[in-house]
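In structure tokens, one chain follows: the form predicted on its own.
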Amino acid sequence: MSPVETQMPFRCPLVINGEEGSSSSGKQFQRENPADNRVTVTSAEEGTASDMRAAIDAARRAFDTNAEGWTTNHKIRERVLYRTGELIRANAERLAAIVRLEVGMPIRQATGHVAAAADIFDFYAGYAGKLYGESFFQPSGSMINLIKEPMGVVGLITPWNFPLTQTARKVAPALAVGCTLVLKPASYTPQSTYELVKLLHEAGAPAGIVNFVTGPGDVIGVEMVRNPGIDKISFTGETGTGKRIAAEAAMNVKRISLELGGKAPFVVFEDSDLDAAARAAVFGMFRNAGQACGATTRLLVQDNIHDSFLDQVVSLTKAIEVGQPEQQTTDMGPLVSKNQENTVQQYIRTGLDSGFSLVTGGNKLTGSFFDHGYYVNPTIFDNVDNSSALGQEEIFGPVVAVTSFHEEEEAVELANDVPYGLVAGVWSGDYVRAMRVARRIRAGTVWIWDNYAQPVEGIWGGFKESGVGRELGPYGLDDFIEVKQIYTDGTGLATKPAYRQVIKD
């Protein structure tokens, strides 16, 4: 057992206005390792729509009242991020050990994972004194000042396969330009994100800039969506969620940007390099067991190299060792949850009555430390109907479909043909081609020659019913500003040209 292994279960509590404590129901909730359900990794604090509201009322008198500078003193603001990264950095041996108890992710994509949270604090502290407007005269000697102001109070709501990038992405921007927040992370993850909150607390950040809850999300999200001292919401999780929270803050006019599903296409020319490929597409299929929105789900090969193709992927799967996240070995670990196991099951079970060609796995692995996770075998269907389930719907899981096609247009065709537009992944041999076709691809992100890279100077979001707005990049503190104009007027009439509509003298 590991040093942070023997500090289980942790105590993950509120933290507002700085302070940490009990939910006021004096309720609590646990979180079991995936890996081995019999122990329990997390007790949580159980807030409730109260404890919501206070988080919100801590984060709205921080923003109203500028707490230490905060929202007009960039360098408070900027030391604080560039601090946290330095913090995750030093604490990477025990964020990656959470992350690994709480996700069941294998320690050496967790250990990758924590080093790229530390990156986007560190990008965006870069940030924090470069939010540059525009100012310029008017014929007339008037003048246009457009000034970037930070939107207010943001609620984030944080999914949990990936717990700290996915939480820095929203955190580190909304901090550089100024905002106060609230953060409800998924209930699979508490403690993963409290301990970043905790670095963030340590780094510097004033009380009732960075509030914390933890909770179901049908009392304490929809009090943060509901409630009139948030000024955005900003989610990542399922794409029908994200559409119900889209509708309640559509009612007061709240300003929302959606990070949702995906299901990507991974087309593949007969002039591709096939060995890089298909160790491409298998990295991006089966990354922390398939749970990604921006996971490799569809394979779209060109007829005349399927076959040779897929027995390359087909044999890179099989040499995937699925066991204990916390061996170096392991390739693969258990999914998050037995409801996400039973949904990976029944997708199986969908393929297998569409009558779908079954290549490898489909099956619960069992036996050993398998019969105390939740373990589910790298699977690969083929001759797969675009148009069905497999082809059109997220599974969230180790779930592949591949399907075959004859020409360009209809890889492009089958590549657009599903609700979402995240990410896309395209090979050929023939460059034109390569970035003809990814012009096309109706998807927020799309490889050319590589699969999954997300370095923090490019953009995160989708098309379609994948969301709604962009993370990381320069464009990720978009969704954190608002754009005001201030009009000087340069003329000295005390009756301007246009007054003289209204004004006869």
Contents of the next structure:
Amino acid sequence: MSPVETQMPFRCPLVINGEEGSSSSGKQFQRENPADNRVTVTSAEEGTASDMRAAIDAARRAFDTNAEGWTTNHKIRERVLYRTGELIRANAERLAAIVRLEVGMPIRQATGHVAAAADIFDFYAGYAGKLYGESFFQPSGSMINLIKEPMGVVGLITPWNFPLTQTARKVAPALAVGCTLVLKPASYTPQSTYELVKLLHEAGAPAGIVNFVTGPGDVIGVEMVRNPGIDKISFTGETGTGKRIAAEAAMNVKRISLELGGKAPFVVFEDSDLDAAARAAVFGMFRNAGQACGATTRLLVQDNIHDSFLDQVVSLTKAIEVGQPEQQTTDMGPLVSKNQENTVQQYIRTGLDSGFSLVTGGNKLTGSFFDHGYYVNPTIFDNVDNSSALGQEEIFGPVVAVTSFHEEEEAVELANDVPYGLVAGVWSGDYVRAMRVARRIRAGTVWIWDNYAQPVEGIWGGFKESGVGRELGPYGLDDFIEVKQIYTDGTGLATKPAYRQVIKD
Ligand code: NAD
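In place of the form predicted on its own, the structure of the form predicted together with ligand NAD is requested.
Below is the entire complex, every chain and molecule, led by the chain shown above.
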């Protein structure tokens, strides 16, 4: 047992106005280890609507009173963000262990996940002092100043699958521009998120800037979306939840950005480097047990290389070591919960009932430690009809559908024939063709000759039902900025020509 594990169960408090506290309900909820459901990892506060209101009030006060110069002094914000990145690195081992324990993420992946979160803070720290606006002189000499202001108090709602980076992608740009915030994490990952909130305070975030409330989405999440004290909601989660949030937010024209589900295609043409393509595919298919919005879920393979490509993919898949997340040798861990395991198994049954060919996997793993966790074998179905449930719906697990195509036009049609448009992959030895196809796929990111690259300098976000808005990179700031015009007369005239429409002189 690692030193971090001896501290379990972690006691995860609410953080409101810089103070750690308990829920007004007096209740807690427990988070189990999905790799060993006999172990309670975290005991977190079951926050109520009234706790959420208190957190929103604290964030509102901090914003409206410009607490410690937060909204106007970029130097404070810059220091807090840089320092948070440093603290994440200094605490990397602890953070990776907690993510592993709450999510079931294998330690090699959890370690990379922590490093990526630190990079996001570095990147946005650099922007805090560079939020330049624009100026423009009218022919009359009057001046238009376009300035960037923080959107205000933002409500951040995050999922469990990559708890640190999903949170960092919202928190870092929101703080860089001078917003204050309330953060509501997924109930599977309260401690992972709380650790980050703690580091933000240690880095010098003034009281009331970062508030943190745990509890059920349909209680505290709903309160956050409805509450007029929140200027904007930034949400990452399921498309169904996103639709409910969008409908609710529309009632008071609350700004929203939504990072939702995906059903990524991976298109492989006959002239691809099949070895490189197979490795890229398998990485995207089974990273975090397929519990990833950008997971490779549909392999679209040109018919004349179908057999050889699938052979390579299956051989790499069979070599994946499914095991305990703490082992350095483990490539894939358990699913996050019993519910998720049931959903995945239901999709496997649907695949079998539909008559698709099960090429590998398709079973729950049992015996020894497997019996205490939610382990499903990496699974591939071949000859899948793209219009079936397996071709259309987000499974969020290690289940992949293979479909053949004959020519380029058909590949583009299949790739686009889903409600989602988050990410896609294109493989061809002919760069001109790869680029032509990439341009025609309706997705926020298309990778050519790579898979699941998410540079902080780039973007992340979806077309169609995969979302609204963009995270990461400079575009990620726009989600938290209001652009204001300040117009200053430069004529010095008491009566302007336009006034004559109303005043005769
Ligand atoms: P989820 O929608 O179940 O929950 C996400 C968050 O919303 C949680 O914090 C939850 O408590 C909260 N919530 C639930 N109901 C709510 C409501 N009515 N009002 C306000 N908040 C509410 O999603 P999940 O299972 O945590 O995450 C998995 C999903 O997230 C997948 O669909 C995945 O594709 C998506 N995802 C998308 C991205 C992306 O960048 N596009 C990244 C990661 C995950």
